[in-house]
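Listed next as structure tokens is one chain, alone, in the form predicted alone.
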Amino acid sequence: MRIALGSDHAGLCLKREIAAQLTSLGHEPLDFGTQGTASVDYPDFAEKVARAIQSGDCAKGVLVCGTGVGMCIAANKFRGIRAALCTCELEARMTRQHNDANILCLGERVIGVELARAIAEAFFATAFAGGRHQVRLDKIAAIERGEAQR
């Protein structure tokens, strides 16, 4: 699976760790930056990853910043993107099963490398359950199109 990766300066080290892990699991990570420790703006990288998924170039993505919160907020502004900030394996499994999340957000300053690896493994190993959950995703898509029920 092609997986888009992005981080700001505060998530660079963890992004590199996750990229190596994804490669070892047989995935193809594509790194959309940043590549250095100079201060950069996280929305720029959230946009690159979201657009790679929207275009179909990548199936899923991983975004990393200091807490994961900013990346998650920015990524969720793009139609069809369901980014989830996960701090444990259960959240990673549930957001894939129930929400069909397509971007995993992580916070380098919040979780350690081993936990982040476990979260990423759970996220990418878990399939969407469909069924009643698809109805809910359809409602989210309607909201994105401005067709939400009042």
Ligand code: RB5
Given for the second form:
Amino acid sequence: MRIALGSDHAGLCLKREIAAQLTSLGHEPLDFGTQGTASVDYPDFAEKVARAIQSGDCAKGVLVCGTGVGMCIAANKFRGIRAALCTCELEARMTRQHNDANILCLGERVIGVELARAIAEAFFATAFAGGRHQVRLDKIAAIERGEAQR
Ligand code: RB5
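Switching from the form predicted alone: structure of the form predicted together with the ligand?
Next comes the full complex, and the chain you just saw is listed first.
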């Protein structure tokens, strides 16, 4: 699977660890930056990864910042993006099964590398369950289109 990766300066090291892991699992990671330790703004990289998924260039993505929270908030502003911040394997499995999450968000300052690897492995190994969960995703899509009652 072609997977878009992005981080800010606070997520750089963990992003590189996950990139290596994804390669070893047979995936094709595509790194949209940042590539250095200079302070940058996480929404810029959330946008690059979200756009790569919207265009179909990449099937899924991984975004890493200090907490994972900012990346998650920013990525979810883009239509069709379902970004999930995961801090354990259960969340990773469930968000794939129930939410069909297409971006995994991680916080380098929150979790260790081994846990992050286990989360990423679970995320990319788990399929969407469909069925009643698709009905709920359709409602989210309707909200994005502005069709929901307010
Ligand atoms: C950067 O200092 C930090 O704010 C960012 O990486 C992230 O944690 C934001 O949510």
